[in-house]
Partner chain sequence: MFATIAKLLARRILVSIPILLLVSMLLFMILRVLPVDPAAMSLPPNATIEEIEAKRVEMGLTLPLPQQYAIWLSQVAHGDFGTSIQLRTSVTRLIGQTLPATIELAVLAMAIASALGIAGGLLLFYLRGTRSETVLDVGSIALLSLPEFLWGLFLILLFGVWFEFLPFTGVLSAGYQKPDITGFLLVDSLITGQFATFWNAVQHLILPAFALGVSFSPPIMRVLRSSLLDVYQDDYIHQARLRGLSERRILIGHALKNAILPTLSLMGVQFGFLFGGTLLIEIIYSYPGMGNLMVDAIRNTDLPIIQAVGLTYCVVVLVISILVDSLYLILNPKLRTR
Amino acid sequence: MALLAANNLSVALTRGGSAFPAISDLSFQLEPGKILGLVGESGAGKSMIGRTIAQLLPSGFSVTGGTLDFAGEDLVTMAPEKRRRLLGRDIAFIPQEPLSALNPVLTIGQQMREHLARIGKTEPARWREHALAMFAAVHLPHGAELLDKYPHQLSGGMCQRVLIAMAFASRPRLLVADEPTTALDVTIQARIVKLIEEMRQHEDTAVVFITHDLRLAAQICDQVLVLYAGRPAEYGPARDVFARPAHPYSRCLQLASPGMGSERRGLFILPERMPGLQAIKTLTGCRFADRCPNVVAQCRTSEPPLAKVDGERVAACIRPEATAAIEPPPAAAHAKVTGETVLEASGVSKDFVTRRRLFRAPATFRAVDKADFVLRENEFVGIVGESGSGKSTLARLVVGLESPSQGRLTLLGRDVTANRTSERAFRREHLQIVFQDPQSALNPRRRVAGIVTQAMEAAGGGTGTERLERARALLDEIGLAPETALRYPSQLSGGQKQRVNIARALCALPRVLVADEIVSGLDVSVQAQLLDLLLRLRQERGFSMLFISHDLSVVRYLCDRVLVMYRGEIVESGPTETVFAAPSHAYTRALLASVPPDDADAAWNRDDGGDLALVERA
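Single chain structure for the sequence just listed, the form predicted alone:
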């Protein structure tokens, strides 16, 4: 018997007397101990399903048809008191944004204690023991110290693991995981995925796993439901969907993600954007038709029904046999790297002194240890490693947000180590940073034109009309419509905000860009657009870049060389293809072993090589 079952479930936004469909005729069944993957871009309806389970739909949205049964009872019509007793205990959630989900004014310990008291799964006197056990299960180090910290004192990945520990604490019957590994590096992702696997094996927990990573879904899910614009595009066994996609959208998502295979390929760029709620209401044909490489006239006349393709698989496509013919473009040509050095680090270290505590002397922590590297003209260098390995600290040293404790930094032949006023001005002229979170990096009160041309404005260059024209030219260069210049950040999507972030950095015509996790958390389609944009801009402008990322497949696609950092030290470096094909350090091998393989039938066993265990003992 299915633990969770949707039968023709429909959700709509009601506004001005009209209903705009958000989810249309959704049906699936999830048995105990099974994992269902929900895959698709932002706006496809993935998170809306999780909100429907919890009955936490946004204002104006409501269930307009069908049922959603949990253990034989309809969650839609269930009494609110009964549903509240289920949520957090029998039905647990891992939300997508950890910093928003945790209370900023309560310590982690206070929030764990409240949660454990609510679910009643442990004796009140033993809450601390239970909390530390759950922290250990999700590989959170120094659990006793974490209990006294506030959410803002932890990294995003650590906050995510705190929420995962809370979700697992009740040993739920159903776990809804909304992008649970997006903010995590590959080794932590591997551990969390393994933890979910153990939970479903030992506790018979059913899991709804929401992700935009089709390759990850293929490795851990039993069934995959690919959603597009609120409607199922394809549904069936995970490995079948990944190995032989029947719907063009599934195939395009697969080809938009960089691979780790021996053959380097280009990325499929999906044109335009997914239709919004208003556009869906007026569509008469297939919702994917405007972006589909296999579209024919019949696709625009009527919406294709879900039809059986083979075995247990169904797809909403009138030509599923043509899907296999969709091929990726050729690999993008990398610009020629010259011998001129634009940035050099020699023995750069950074020490931080911890705050003095009662009866304890302050301690010194070395975040970066004797880093040596060079960045040449037109070269893209990737920096990889787990959270806490020193990647972002090294970036902050390069851009002057921190000063080295020892060592030397040279930019275009000029020593900028001392970080004096003149050196900071020299950095601003020749070096720019693109921050990880475009939402917090963009001033919400300024229009895009003012944000993009901040460098001109700060230097007193150009009139208002000239700056507006410069902004429009930059926006056109990065693939945004010129009218975007008059919008505010709140009117843009996540991918558009990141493009604005890049345009702002390019306004000063820098020789070096430092990009800190700029594609983390983005849909694979938007990620593909940004990666190809960076390669195109390098061809046209000839700049160099330090690219920080936890996604090794992205680094392999984009970067000429790679630096591998572990505990503040660069433990391996070299040409990207050479390092990834034949890593010499155990830590590099552990990182690569944690990446889901491109082949859906390949065994994904992270423990058989022993590399990760070796690193953890180091």
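Between two forms, the rigid core is the largest collection of C-alphas that superpose within 1.5 Å. Residue numbers count along the first chain shown, from 1. All figures in this text were calculated on a predicted structure; none of them were measured in a lab. What changes on going to the form predicted in complex with the partner chain:
- Positional change of Gln219 between the two forms stays under 2 Å at the C-alpha, relative to the superposed core.
- Core-superposed comparison between the two forms: the CA of Leu163 exceeds or equals a 2 Å shift.
- Taking the rigid core as fixed, one finds a CA shift for Pro245 smaller than 2 Å between the two forms.
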The other form holds:
Amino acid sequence: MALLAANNLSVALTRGGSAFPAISDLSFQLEPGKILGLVGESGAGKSMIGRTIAQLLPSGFSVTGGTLDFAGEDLVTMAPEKRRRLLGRDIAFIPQEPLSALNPVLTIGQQMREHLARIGKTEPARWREHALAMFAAVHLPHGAELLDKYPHQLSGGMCQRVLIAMAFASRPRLLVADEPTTALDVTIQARIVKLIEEMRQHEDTAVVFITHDLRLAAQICDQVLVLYAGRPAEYGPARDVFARPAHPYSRCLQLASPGMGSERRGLFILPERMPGLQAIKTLTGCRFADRCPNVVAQCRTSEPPLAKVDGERVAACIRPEATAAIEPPPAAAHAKVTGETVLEASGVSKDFVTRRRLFRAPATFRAVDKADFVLRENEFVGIVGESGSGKSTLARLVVGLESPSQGRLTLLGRDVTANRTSERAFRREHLQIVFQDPQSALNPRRRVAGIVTQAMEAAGGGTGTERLERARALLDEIGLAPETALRYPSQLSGGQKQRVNIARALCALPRVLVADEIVSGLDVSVQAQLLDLLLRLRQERGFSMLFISHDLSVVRYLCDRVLVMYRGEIVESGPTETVFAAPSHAYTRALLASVPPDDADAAWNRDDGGDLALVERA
Amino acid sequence: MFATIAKLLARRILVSIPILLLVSMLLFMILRVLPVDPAAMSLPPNATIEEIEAKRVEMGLTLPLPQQYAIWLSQVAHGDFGTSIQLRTSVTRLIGQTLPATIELAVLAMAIASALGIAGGLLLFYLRGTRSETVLDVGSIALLSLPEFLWGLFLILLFGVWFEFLPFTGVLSAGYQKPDITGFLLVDSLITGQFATFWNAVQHLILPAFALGVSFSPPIMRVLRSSLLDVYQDDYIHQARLRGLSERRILIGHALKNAILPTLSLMGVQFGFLFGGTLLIEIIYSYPGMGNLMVDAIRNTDLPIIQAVGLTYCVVVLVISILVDSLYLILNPKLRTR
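Could I have the structure of this protein in the form predicted in complex with the partner chain, to go alongside the form predicted alone above?
The next block holds the full complex; its first chain is the one shown before.
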């Protein structure tokens, strides 16, 4: 019998007397010991399902129909007190942001103890033993010391292990993991996923695995449910869905993410955005119709029902046989860049003072160690490595937010190492940075026009009309409507904000752009749009870019050359294709191994990533 | 943890020295600029010009100002604030007699403000989104908008005059002996086992402390409520719910410990203001503390007392802020490991 079964489950937001559907007619069955993957872009309703299981819906949302049975009992109609007793005991959750999911003012031990007391499986006096046993099970070293630490003293991966230890302490029957690896490094992702699989096997736990990464889902899940705008698009065995997607949306998602397969392919650009709650209400016909490359007139008349495609697979499409014909555009070949050098670093190092000592030289930590590289005209160079590898520090050195402790930085033939006032002006003119998080990088109280033309302020301003005109031209260039100029950042979507962020950097026509993780945290469809935009802008106006990313597939798609950083050192560099096809450094091999393969049938050999002692920082 | 706190204490005390020097300089200079002559004031009204001149030389008032300041400062550093012009007793002794009473009043008032503020904040948060919250909210603004001296008068009228519930002048009723060991009446009466005296003293303290405390509670209440609302947006609260913890446990065990931090900084700042606020309350309740001493001294331009009281206020405020910072460090592990 299924442990968790949804039958025509619907969730809606009720506001002003009308209901806006967030999840419509969802049905699935999850057996003990199996993993169900919920896949889709943000806003598809994946996390809403997790919240529905706990019945902790955001205010205004409620279940409007159907049932959600856990071990034969409907979670929706269950008495709240009874449901609460199930949570943490029989149903455990692993969150997306491990660092913020632990209380910052309590030690790990205090939180572990509270949780163990709550689930009541150990005598209170023996909680320590149990906690340490759980830490050992999730491969957390130095468990006893860990108990006295606070969350901020641990890395994200370690916090996630603590949370997994908590989740499995009660031997739950169901585990809900909501993007458990999104906020973590790739090498850690592989090991966390492995850990969840291990624990599942050991305890015969059923797992709901929420992810935006179809490739990851294909690797670890038994079943996959692809959601689009709150409706199931496709549901079936994971390998079938990945190998031969039946719904155009599954296929498009797959093609929108850059592959790691032997052949480099272009990205499928899904146009526009998923309809929001408001739009869904008034939609007739297929919710995906507006973005579907296979759309026909019939798609818009009525919502296609979930119909059997093959074997155990169902898809909500009237022409699933046409899906396989959707092909990605050919890949833009990597440029063989031979132009002049625009940026050069020779022996650049950066030491940070970790502790000042009286009468002795301060203790230092070397974040970047003797970095040498060149960036040529119109070249995109990727810097990859995990957090703490020094890639962001290197970016900050290049931009002038930090000064190198040693070495030399040359921009367009001019030495800018010292970072004096005159050099700063020169740097500002020719080099710009795009920050990772547009949400915090854009001033929420300024209109888009003011934000994107900020560079003009330093150069003396220009009149309001001049700036507005420049803003409109820039917005046009990055593919936003001119009326966006008068909006505020809060009125834009995540992808639009990142476009504005890029437009701001481009305003002064810089020769070099430094981009720090600018597509991480975005949906694959938005990511594909932005990567496409960067390539197009290079073609149209020409600029060089240092592209920092932890996502190897994105770097492979976008960058001509790649630098691999490990503990502050550039351990390998070369043309992207060469480095990825035949990595020479063990660390590069480990990085590559930690990415789930393109082919669902290929074994994902994650032990490579685990064996190399990529010690998580304590 | 103790090492970090010791380090903080050392740094803060070091920083306090220049602050105290600056304040002492200001106090000294400003009072010298006043058009009063301490020499003339300390002599009978029929003294001759020559006698006054002689007194000026004796008091050192003819010396250059920096030198006068240096002399005064070195005396102060030795705990000698000079002699009161009006009362003709040691100012240090006067401060020693009145400061404990004022500290007792301020501490009790702060305790009342904190208790009311934290309870009110929790209540406001608990009632969030209901009509009672709006009512309570308006009520707290009303509390806030009444200044403490009006509270003082109002409470005297209500509990002292109409209901004749509580005494409202002095620290003890007639017939009670004041024990004198540490100078703190509540402490002394407990040490010596005079519980009747202790109870009488508490009764005398209730009205002034409440008048002072109640007007300081609304900001605490509102800051606690809004930081609780913020904290409830955090992931760990959601995660605690997903772990099946009860709402009560989440509020007390998880949310409050985080939400109390901004509230604590506010309370530190408020205690400084509250200490200054004792002045008016002491006068209204004829409470024999430093405030009354100060007002009398100002009325009589008794410069040594004004200087001494001013400096004492400054020291007390500095000590409070150092204490609050240490407490903050104890409660916030993130600051400790920086």
